[in-house]
Structure formats: C-alpha cells, structure tokens
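Take a look at this single chain in structure tokens; it is the form predicted alone.
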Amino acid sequence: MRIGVVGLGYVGLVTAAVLASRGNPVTGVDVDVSRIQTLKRGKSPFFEPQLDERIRNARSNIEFSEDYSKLSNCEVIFLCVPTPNTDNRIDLRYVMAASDEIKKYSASADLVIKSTVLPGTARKVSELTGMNVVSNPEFTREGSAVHDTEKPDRIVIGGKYVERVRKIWEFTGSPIIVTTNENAELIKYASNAFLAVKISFINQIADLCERIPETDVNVVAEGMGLDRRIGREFLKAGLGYGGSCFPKDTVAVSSFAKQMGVDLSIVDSAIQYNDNRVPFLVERMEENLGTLNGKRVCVLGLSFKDNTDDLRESRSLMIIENLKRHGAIVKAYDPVVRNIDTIDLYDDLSKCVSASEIVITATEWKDFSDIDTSILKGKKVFDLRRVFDPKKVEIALGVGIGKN
C-alpha cells in the first residue's frame, strides 16, 4: 500500500521506517529541511534504539522530502505533527496547516491522525479537508518505539471507513479496536492521564515509606504489581513523569474537561504533585547536607528517561536548575546527550563522579547500575532513580527507603 507520513519526529519517523521495512512504499514529508537532509543520508536525527537499522533496511522503499506534492499518489497518509499546549490548551495549528496542505495533493487518500488530539479534532479536520479522516493514536514509548510500533498492546482505529488502516496494522497480530473517532481520541488521553496518576501515586507511597522504619517502596510496588488488577508497570518511584507526552497531555485533557463542565480532580492532583516533586527532593537533599551552596555535584543522566536523547520536560534538567539556584556547582554525564551550552557536561562517567562530592542519579540508564561502585566511596549518593543496590552503595537519600 502506498503510504505517506507527514511529520518525521519520534512518532512519524518510527511509523515511516517500520511500515517501509514491511515492504510498503512510504513517502515521509517534513518542513524541517535539515532533518530531511539528515534522513536522506540514511541517519535518524535523534537517538532511538533500532531506528537507524530500520531506516537502512527500508531504504529502497522510503523517500524523504519537504515537498507535499510527493504525497499525490498515496492511498493512506499518517499525520504525525506536534500538538503543543498554549495557555494550557492544545494548539492545533500544525494539525490544521498540514491537513490543508495534504488536501491540495491527496484529497482521495485516507487521512490518518496519529498526533495526540482531543475529541472532536478528526471531525474538524474532515470538515476542513472533505477527506475521510481516521483516528489512529500511537501508544509508543521513547526508547522502545520501534518495538512498540511492531508489537503494540493494541491498535485503536476510529472512523467510518477504516479498512485500509486496519489492513496496514494487521501484521502486528495485536488486538484491533475499531470505534468512533471521538472514542479513539479520548482513549489516548485517558491512557496517558491514568499512567500519570499511577506514577504520582507510587511517589506519594514512597514519601510514606520514608517515614516508616524497615520499609522499601520497591518491595511495596512489587507486592502491589503482582495483583493483575494493578500491574507492575509505572510503579517505579522516583522523580516523577516528564517527556513530551504526560506533562502536556494531562494538562490538555484537564483543561478540555473543564470546558465540558467536568472536574478531573484526580488528574489535577497528579499534575500538582508532579510539578512539586523536584523542588521537594532538592529541599530533602539540602536538609541532608545542611547546605548545597558551593557543593560539587555530579548529575547522572540528562534525558527525560533512559534509551533516548530527548530532553523535553527532563526532570534531570529541572534538578540541575534547582541545584544551581541553591548555589551548587553542577556537572553532568549522559550516555548519549553530548552538548548542552548551559551545563558542564563530561564525556566520561568516572571523571564526572571523581570531580564531585555529591552524586545524583536522575535518569535510569543501565550504564549507571553496571558501574564499579567503588568509585562512589566517600561520595554522598542521592539515588533518586533507585539504580544502585543499597547493600553495595551507601545511599544518603534513596527515594522510598524507610530508615531505622
């Protein structure tokens, strides 16, 4: 099937590469000329495991361009453009602008919205373009996006005429839910909001564990997660949620609900707690040390999670900002992030640790749990991502460990 993808960010590029590697002729379009040039050289403009391999393997089936007219022979076009928030409300300018361009060249194609959009958006796009608009939200995780696209938990498809889209995703073997556009749009927001609530909940339980001797939130989470009604995923206590999705989507759906006359107080509580999480933990660190002023600090990890170089809503960057406000001298190391003008960034983990008196784990990279822990001796270790074994490393502050 001849497929187009508009917007070659994390969602769009992975979608294009995976579908092309399945033998579909794919045309990827993006207005960022430098991104297109990078892709034409066979490289991804960002770090995502397995993505470069998929792009190389699909080279004969995939074309990249900034020219919308290249979509003219496509049967299905996936819309994967950003949907940022403006004044806590979703901004659809990119969705509408891209849709308007697509209709000029491909009015007979199925226009498939993968961008995260609120209920009613597909209807607006259909009215704007006169096209058959299908909702097909993505549920990928950065760091495992290729796997999640090829083997998703489920495929959600909303719309009246969805057979071509259903056929595209049959190769996954995953359950396929066909429903209305509005249901499909809300499933994405409801899913992300629920996971955000789950993360904030376990962090609150971690706070409780720190007040109770002989408790460990990891053990509590394991006991909870073995209950099939709860599940173990997203019960890892730490710094809270970040990235390009949860912070944006929780605020957007809360604002949307208020417009509908509905108060999502549970989601609002999760948002407020998450916003306060980093300042709270930095205050805990200062209480432990007496002062952060003048302290040499090594922050391990800059990306918002492991296996990605994405810095959007990174809790690590928030920690660094808070530490500097308290007078700390901050250095950092990340396995894939190599250049940030405002941060003293080391390219060697051991050197970063050696140059500091305080070590903070801010991203859960496997590189950190595998290090020779002898380099941490004599350091104050704030293990905010619970990557170290407390039997091997003396932890000054480990989220959710009750002290005797």
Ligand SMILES: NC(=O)c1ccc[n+]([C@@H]2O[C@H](COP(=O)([O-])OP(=O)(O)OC[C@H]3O[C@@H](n4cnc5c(N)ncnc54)[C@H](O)[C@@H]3O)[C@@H](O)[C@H]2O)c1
Second form
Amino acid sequence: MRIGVVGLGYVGLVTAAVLASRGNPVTGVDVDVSRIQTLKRGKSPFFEPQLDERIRNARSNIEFSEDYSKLSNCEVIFLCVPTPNTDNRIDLRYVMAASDEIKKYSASADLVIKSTVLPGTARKVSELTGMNVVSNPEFTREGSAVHDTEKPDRIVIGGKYVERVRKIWEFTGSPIIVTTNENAELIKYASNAFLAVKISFINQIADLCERIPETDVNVVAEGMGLDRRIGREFLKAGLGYGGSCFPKDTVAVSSFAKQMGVDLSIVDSAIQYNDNRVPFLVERMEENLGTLNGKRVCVLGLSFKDNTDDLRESRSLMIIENLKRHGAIVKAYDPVVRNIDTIDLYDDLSKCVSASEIVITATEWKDFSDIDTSILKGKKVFDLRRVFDPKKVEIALGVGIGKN
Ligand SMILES: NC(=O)c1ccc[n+]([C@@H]2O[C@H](COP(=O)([O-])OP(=O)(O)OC[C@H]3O[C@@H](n4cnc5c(N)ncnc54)[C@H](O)[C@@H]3O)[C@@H](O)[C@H]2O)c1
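Could the form predicted in complex with the ligand be shown next, to go alongside the form predicted alone?
What follows is the whole complex; the chain from before opens it.
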C-alpha cells in the first residue's frame, strides 16, 4: 500500500520506518527542512533504539520531502504532527494546517490521525477536508518505540471506513479494536491519564513508606503488581512523570472534562502531585544535607526517561534548575544527550561522579545500575529513580525506602 506520513518526529518517523521496512512504499513529509536533509543522508535526527537500522533497511522504499505534493499517490496518510497545549487546552493548529495541505494533493486518501487529539477532532478534520478520517492513536513509548510499533499490546482504529488501516497493521498480530472515532480518541487520553494516576499513586505510597521503618516501595509495588487486576507496569516510584505526552495530555483531558462539566478530580490530583514532586524532593535533600548551597552535585541522566535523548518536560532538567536555585554546583552525565549550553556536561560517568560530593539518579539508564559501585564510596547518594541496590550502596535518600 502507498503510505504517506506527515510529521517525522518520534511517532511519525518510527511509523514511516517500520511500515517501509515491511515493504510498503512510504513518503515522509515534514516542514522542518534540516530534519529532511538529515533523513535524506540516511540518519535519524534523534536517538531511538533500532530506528537507524530500520531506516537503513527500508532505504529503497522510503523517500523524505518537505513537499506535500509528493503525497499525491498515497492511499493512506498518517498525520503525526504535534498537539501541544496553549493556555492548558489542546492547540490543533498543526493538525489543521497539515490537514489543509494534505487535502490539496491527496483528497481521496484515508487521512489517519495518529497525533493525540481530543474527542471530536476527527469529525472537525473531516469537515475541513471532506476526507475519510480515521483515528489510530499511538501508544508507543520512546526508548522502545520500534518494538512497540511492531508488537503493540493493541491497535485502536476509529472511523467508518477503516479497512485499509486495519490491513496495514495486520502484520503485528496484535488485537485490533475497531470503533468510533470518538472512542478511539478518548481511549488514548483515558489510557495516559490512568497511567499518570498510577505513577502519582505509587509516588504517594513511596512517601508513606519513607515514614514506616522496614518498608521499601519497590517491594510493595512488586506485591501489588503481581495481582493481574493491578499489573506491574508504571508502579515504579521516582521523580514523577515527564516527557512530551503525560504532562500535556493529562492537562488537556482535564480542561476538556471541565468544559463538559465533568469531575475528573482524580486526574487533577495526579497532576498537582506530580507538579510538586521535584520541589518536594529537593526540599527533602536540603533537609538531609542542611544546605545545598555550594555543594558539588552530579546528576545522572538528563532525558525524561532512559533509552531516549528526548528532553521535553524532563524531570531531570527541572531538578537541575531547582538545585541551582538552591546554590548547588551542578554537573551532569547522560549516555546519549550531548551539548546543553546551560549544564556542565561530562562525557564520562566516573569522572562526573568523582568531581562531586553528591550523586543524584534522575533517569533509570541501565548504565547507572551497572556502574562499579565502589566509585560511590564516600558520596551522598540520592537515588531518586531507585537505580541502586540499597543493600550494596549506602543511600542518603532513596525514594520510598523506610528509615530504620
Ligand atoms: N512522542 C511520543 O512518544 C508519543 C507517543 C504517543 C503519541 N504521541 C503524539 O504524537 C504526536 C506527535 O508527537 P511527536 O513526539 O512525534 O512529535 P515531534 O515533535 O517529535 O514531531 C512532530 C513533527 O511534526 C513536524 N511538523 C509540525 N507541523 C507540521 C506540518 N504542518 N506539516 C508537516 N510536519 C509538521 C515537526 O517538524 C516535527 O518533525 C503528538 O500528538 C503526541 O502527543 C507522541
């Protein structure tokens, strides 16, 4: 099937590369000219495991362009442009601008919205373009996006005429739910909001553990997670959720519910707790140390999670800003992020650690749990992502560890 992908970011590029590597001829369009040039050189503009390999394998099936007219032969076009919030409400300007361009060259194609959009958006896009609009929300996680696209837990497809889209994803062998556009749109928000609630919930249980001797939130989470009704995923206590999705999607769905006169206070509470998480933990560290002023701190991990270089809404960057405001002298190490002007970045983990008196884990990279723990000797360790084994490393503050 001839496939177009509009918006070649974390979602669009992975979609394009995976579908091309499955033998579909794919045309990827993006307004960012420098991104297109990088892609034409066969490189991904960002770090995502397995992505470069898929792009290389699919080279003969995939073309990249900033020219929408190249989409004219496509039967199905995936829309993967950003859907940020403006004034706490979803901003559809990119979705509408891209849809408007697509209809000029490819009005007979199926227009498939992969971007996260609120219920009613597919209907609006259909009114604007006159096209068959299908909702096919994306559930991949950065860091495992290629795997998640090839082997998703489920595929959700909303719309009246969905056969071509269903056929495209059949290769995954995953369960496919076919439903209305509105259900598909809401499934995405309900899922992200639920996962955000799960994270804030376990972080509150972690706070409780810290008041109860002989407790450890990781053990509590394991005991909860083995119950299939609860599940183990997203029960890892830490610094709270960040990234380009959960913070914006929870706020967007909350304001959407308010507009509808509906109480979504569980989600509001998860958002509020998450917003306070970084300042709360910095305060805890300051209590522990007496003062952060003048302290040499090494922060391990900069991206919003492991296995990605995406810094959007990174809790690590927030904690660094907060530490600096408290007078700390901050250095950082990250396995893939390089060159941030405002941060003193090391390209060697052990050098970063040895130049500091305090070590903070801010992202769960395996590189950190694998380190030779002898380099932590004599350092104050604040394990905010629970990377280290508390039996092997002396921890000054480990999220969710009850003090004896
Ligand atoms: N990042 C994720 O892990 C993830 C997961 C699930 C869903 N989503 C959703 O998918 C959507 C895209 O997210 P992303 O993280 O891939 O975004 P991104 O910022 O990484 O990429 C978006 C791309 O769209 C391009 N673009 C913007 N306007 C355009 C236009 N008019 N025409 C063509 N290209 C245009 C940008 O240049 C950019 O390359 C969002 O709605 C997001 O909420 C993201």
